[in-house]
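One chain follows as structure tokens, the form predicted alone.
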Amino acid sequence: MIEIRHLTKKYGSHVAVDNLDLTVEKGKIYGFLGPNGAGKSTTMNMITGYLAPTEGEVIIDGHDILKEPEEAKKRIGYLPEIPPVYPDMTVKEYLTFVAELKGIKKAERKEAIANAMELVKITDMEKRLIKNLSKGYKQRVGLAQALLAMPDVIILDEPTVGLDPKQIIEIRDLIKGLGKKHTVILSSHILSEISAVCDYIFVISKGKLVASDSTENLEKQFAGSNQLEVTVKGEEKEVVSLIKTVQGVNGVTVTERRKDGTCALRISVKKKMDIREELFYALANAKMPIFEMNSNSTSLEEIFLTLTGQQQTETEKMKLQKNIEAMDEKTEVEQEVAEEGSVKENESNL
């Protein structure tokens, strides 16, 4: 459906998108995931023809977006981060105007507008001025204009930014529904957004494609080893020594020693192995009761941080914490000085 080849966008010496290659197949919901400034919106703008690439090409259903813009754009519906609506128009007036721009035949416009409004559930708002609508409804109006000609591909750039939790859930459900009949490309830096609705993920960092796969496969690929967090009562050295004898254990780290005779441990487990039952019986037979056991696998958040190089080292975390504590102390001192000054001023006034 969409082929992107060697796509590059430069602004002077700054490379916003760097030699991007990817393919979007029909009938899936794709997620463009990356931190702010990664090049997601720039890529979206080049796919839709709003921006010309410095190098490379975008082919939509066999049509080059630059060489055959009209044919290529017929197959695309686009909702930018800020919906392109006219606030002084009513919803119906605006959608009629957009239908004319899109070249929808006059005999088909009424039905196309009604279908789009019904799909995004704004039919009862058709006579309302757009400026009087909530952020969520303005977003729906923007989505309706993207759907007017029922394009094969729908591209959504940060579709839930600024919405409240209820509106976010509604827009997510709407996107899932669209995915049944259309190819949807969703750009976001919000992990929960991507994992909730997307079948396939493209991860972009600093203008480069650093990963592309399903959420499930990405988690498997980066799992490496799972972890168990356990709290056990017993002598620390004996507990550690016993756990290491259990098949599938890669390593054991004591994270906390407690006064009640228990110790908290982190156990690294080999990929695709579940040692919980064997571990339970081993410790129970040695009369070392387990007070707590939690299984932790690699999360999408951890994968995202790994791929985009945003992990904080322990040293960096400690420095950050010290800086925060220092700022808190400074604030407390400033407050004390201010209070003392206020007291002295009151005394002088008396």
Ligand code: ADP
Contents of the next structure:
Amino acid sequence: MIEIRHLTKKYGSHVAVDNLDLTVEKGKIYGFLGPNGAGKSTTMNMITGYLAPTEGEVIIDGHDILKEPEEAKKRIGYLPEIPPVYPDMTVKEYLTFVAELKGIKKAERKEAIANAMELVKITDMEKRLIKNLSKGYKQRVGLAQALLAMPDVIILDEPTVGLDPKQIIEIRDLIKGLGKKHTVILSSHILSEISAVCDYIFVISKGKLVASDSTENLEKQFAGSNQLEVTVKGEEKEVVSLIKTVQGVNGVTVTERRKDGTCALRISVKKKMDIREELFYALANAKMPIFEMNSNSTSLEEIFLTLTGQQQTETEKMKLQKNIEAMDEKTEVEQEVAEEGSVKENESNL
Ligand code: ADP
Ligand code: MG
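For comparison with the form predicted alone, produce the structure of the form predicted together with the ligand.
In what comes next, the whole complex appears, and the chain from above leads the way.
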């Protein structure tokens, strides 16, 4: 769907985007993840034809964005970092204006606008002046603008910046919904933001692509032994000994006992193993229902910091991997000790 080759942007002697090569396939949600100043917006501005690259090319569905801008741009909807909305227009006036700009035929305009407003749930705001809308709603108007011509690709630059948690969840859901029919690329400097919605992540640091993989693989690839946090209802000792029988479990720690008969546990799992299904059935068969289960994703956070921080060379990545493994081994020992401690504590309680 999108091919990016040797894409480079220099501002004077400063290289903002440095020889990016990447491919975006149809029908997935992609994330550009990187700290502020990494080059995300510059890249998006080049993909959408707002900015000419110093070197390299962007091909959208076979059309070069510079050589055939009309054909290429037709396929893209873009929500830039600062939504290009006009505060003194009403929502409907503004969307009509954009529809004209995008060359949507007059006969189709009304329906296109109604559809876009419906998609981002702003239909009841159509007569409001944009300047009187909340930040979240302004963002939705920007999104509606990007969706107007029903493009194949939707590109969103930091779509959740400055929104409150409720608005963030709403926009996230919206993006996930869009991902069902469109190819979506969004950027963020926040890892959790990207991993919550994206199928595939491009990690960008100092203008360079430092990692590119599916969200799942990135987690697996770099995670040492992973951890699961579970809340289970049942007698603590029985729960612990049962969990230990599940293949792949390295250790179990009780982190909290609650009055309602549930306990929270941290399970250390062998590298690259996913025990969730087996764990579920083991506990279900023993009539110990799981109330909550979460994979601990701190390691992904670490990967991100490492990839975008100072340690960027292969050797340093290897070093990090070793460190994580070493840390995990240490934690496992600590966990075993902690576990013994908790049993003793338990006994003294009896
Ligand atoms: P991001 O979106 O990841 O935060 P940007 O693409 O906005 O990063 O910026 C990448 C780098 O390019 C930064 O170092 C920024 O200061 C620089 N930069 C961006 N736009 C310009 C510009 N118009 N002139 C000079 N430098 C710029
Ligand atoms: Mg930016």
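Numbering follows the first chain given and starts at 1. As the structure is a computational prediction, the values presented were derived from the model and not from experiment. Each form is matched to the other, and the largest set of C-alpha atoms that superpose within 1.5 Å is called the rigid core.
For residue 283, the Cα coordinates differ by 2 angstroms or more between these two forms after the core has been superposed. Relative to the superposed core, residue 180 undergoes a Cα shift smaller than 2 Å between these two forms. Residue displacement note: residue 262 has its CA displaced by at least 2 Å between these two forms (rigid core superposed).
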